[in-house]
Amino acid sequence: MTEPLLLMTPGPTRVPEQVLRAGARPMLHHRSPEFSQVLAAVMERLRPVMGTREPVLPVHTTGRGAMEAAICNLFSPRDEVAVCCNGKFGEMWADLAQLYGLVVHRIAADWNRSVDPLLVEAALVENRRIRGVLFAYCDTANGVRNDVAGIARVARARGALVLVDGVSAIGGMPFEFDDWDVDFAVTASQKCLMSGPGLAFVAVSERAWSAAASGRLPRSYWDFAEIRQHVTRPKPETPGTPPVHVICQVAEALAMIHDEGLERGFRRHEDMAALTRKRAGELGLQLQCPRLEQFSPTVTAIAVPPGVQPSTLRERLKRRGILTAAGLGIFAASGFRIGHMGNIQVADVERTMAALEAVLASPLSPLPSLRSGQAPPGEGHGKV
C-alpha cells in the first residue's frame, strides 16, 4: 500500500486522523440531543475564530453556495454593489451578483495588486447608490491578502454593507468580524478548518439582518433567518438534514485549533508562508504576483520557469508523493500553487520545497503515464 499523497493544496486540505475518526462515529440523528450538543459546540468554538459575538450560522453548502446565499439574503434586484475583482473568487462573486440581477461595479481588478481601500472609497464617492462592497480576504488564485479592516472602514463610512469571502483565510489568519465592522463573512469546512468539504459557516451583522428583512430576492434553502431561528433554540438544530458527520469533524477540528491557540496557529501559518516564499526564491523561482502589497499566509502562487509546463512540474511532484494545485484563471498556463493551511506543518513545507528542488534539478520533459501505484526509479512516494 502506497503512502497517501501529502495534500499541499488550498483545499480540500489534509484532515487529521482524530478529525477523521470523529466523522466515522455511528450516525447521529439530526434531531437528537446528542447532535444538538455537537452543533452547539461548533457554533460556540467558531465565535472567537471569526471574531464575533453574533451567532455563527451553519449553511449546508460549499463556501461558494454561502456566497450566493449572501446575495439572495441581503439584496434586491437592481441593487448596486462594488466587487473587488483582484482574483478569481472576486470575479466569481461579481458573476453571481450579476446573475441575480444586481448592478455590479467591478473595481480593483488588477490580479497583481492587493485591493487599495482608496480605490473602494473612490468608487463609493462616485456612485452613492452602491449598497455593498464584496471582496475576498485571501484569493487562492494569486495568493493575495486584502486589507479587510481598511476596506471595511471606508465602506462603512459611506453606508455600504461589507461582505467578506473568508473561505481560504478564516481559521488560518486573524479575523475580527465585530471589531472590523464587517456585515457578512463566510468560511468553509475543507480549508483552515481541516475537515471534509460540504459545509459553510457565516456571520451576519445587525445591519445585514435589517437588509435581509427588506431584501426581495427569492430564497428558500438559502434563508439565513430560518437557519438562525433553528440554531439559536435552547436545543439547537438545523432547518433540514445537515451533513452530520462533517459537523462532527468540524467540532473536533475546532477543539484542536483552540488547543493549539489561535495566535500560535496564526504564527504557524505566517511561518509556513514565509518559508515557502524564501525557498522558492532560493530555487530561482518567481512568485506569480510579486508586486502584491500583502501575501496570504495560507497559499502561495508560484510562476514556473520559462519553457516548463506547470502540469509536468506538478506531475513530477506528485510522483514524489506531494500534490500541489494548478494555476487558476489567467495564471493556469504559467504557474502552480502551494497550499499551507489547516493541519499542514512547517515540516510539510520543508519536505515540499526539498522535493521541488529535486524536481527542478532534473529534466522536466513530460513523463509517460504510469499505472496506478507505480513510480519511476528514484521517485518513490514520500521520498525526496
Ligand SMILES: Cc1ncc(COP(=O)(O)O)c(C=O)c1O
Second form
Amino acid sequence: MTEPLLLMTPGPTRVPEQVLRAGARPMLHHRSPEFSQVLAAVMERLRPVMGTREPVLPVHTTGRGAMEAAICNLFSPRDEVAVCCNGKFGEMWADLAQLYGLVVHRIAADWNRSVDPLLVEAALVENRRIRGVLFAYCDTANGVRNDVAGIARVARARGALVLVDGVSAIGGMPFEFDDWDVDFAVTASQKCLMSGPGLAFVAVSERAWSAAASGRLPRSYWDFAEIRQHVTRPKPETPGTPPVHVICQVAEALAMIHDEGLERGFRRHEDMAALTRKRAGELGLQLQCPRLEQFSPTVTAIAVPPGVQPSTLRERLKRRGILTAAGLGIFAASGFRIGHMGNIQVADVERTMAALEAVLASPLSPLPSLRSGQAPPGEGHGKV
Ligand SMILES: Cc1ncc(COP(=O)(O)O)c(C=O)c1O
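Show the form predicted together with the named molecule, please, because up to now only the form predicted on its own has appeared in this conversation.
Then the entire complex follows, led off by the chain already shown.
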C-alpha cells in the first residue's frame, strides 16, 4: 500500500489510527444505552475544551451549517449585527446573516489585520441597534487569531451578543466561553478534534437562550432548544439520527486530547506555528499577512515567491507526500496554507518545511498571467 499523504491542511486533518478504529466499530443504534454513554462522554469531554459549564450541543452538520443555525436560532429578520470581516470566514458570517434578512454592518474588513476591539466598540457606539457581534477566532484564510476576550468585553458592555466561529481554533488553542463572556461558539469534528467531517458542536449562553426564545426566524432540523432538550435527558440522545460513527470518533479523539493535557496540546500548537513561521522566514518566504497583530497556532498562510504559481508549488509538495491547502479568497493567486492542528506533530512540520526547502531549490514553472477579470481558482464559499 502506498504511504498516505501527510495532511498539512487546515481541515480535514489527519485522523489518528485509534480514532479511525473507533469509527469502524459495528453500528450502534442511536437510541441504545451504549450510544447514550458515548454521547454523554463527548459532551462532558468537550466542556473544558470549550471552557464552559453549559451543555455543549452536537449539531449534525458541518461548521458552516452550525453558523447558519446560530443565525436562525438567535435572531429575527431586520435585526442588526456587526460582522468582523477580516477574512473569508468573517465574510461567511456576514453573507449568512444577510441571507436570513439581518441588517449587516461589515466592520474590521482588512484581511491583513487582526480585529481591533476599538473598531467594534466604535461601531456599537455609532449604531445602538446592533444586537450581535460575529467574528472568527482564527480565520483560516489568513491565519489571524482574533482577540475574543477583548472583542467580547466591548460587545458585552453595549449589550450585544457575541458569536464566535471557533471552527479552526477550538481544541488547538485556549478558549474560555464562560470567562470571556461569549454567547455562542461553534467548532467542528474535522479540525482540531481530529475526526471525520460532518459534525459541529456549539455552546450557547443564558443570554443567547433568551434571544432564541424570542427569535422569529424559522428553524427545525437544527433547533437548538430541541437539541438541548434531548441531550440533557438522563439518557442523552439527539432529536434525529446522528452520524453515530463520527460521534464515536470524537469521543476517542477527546480522550486522546485529555490524555495529552489541554495545556500541553496548546503549547504543541504554538510550537508548530512558531516553527512554521521561523522556517518560512529562513527560506526567504513572506507570510501572507505579516502585519497581523496575532497569529493563530493552528494554520499559517504563506505567500509564494514572485513568479511562482501556488498550485505548482503545492503539486511539488504533494509529489513529496505532503498535502497543503490553497490560498483562499483574495489570496488564492498569491499564497498557500499550512495547517498544523489536531494530531499534527512538530516532526510533521519539520518534514513539511524540509520538503518545502527542497521544492524551492528546484526550478518552479513561472506564473502564467491571469486574463483580466478571470477569477483565481479557489473562489466561492464552498471551497475551504
Ligand atoms: C474558520 C472556519 N469557519 C467555518 C468553516 C466552515 O466549516 P465546514 O467546512 O465544516 O462547514 C471553516 C472551514 O474550513 C473554517 O475554517
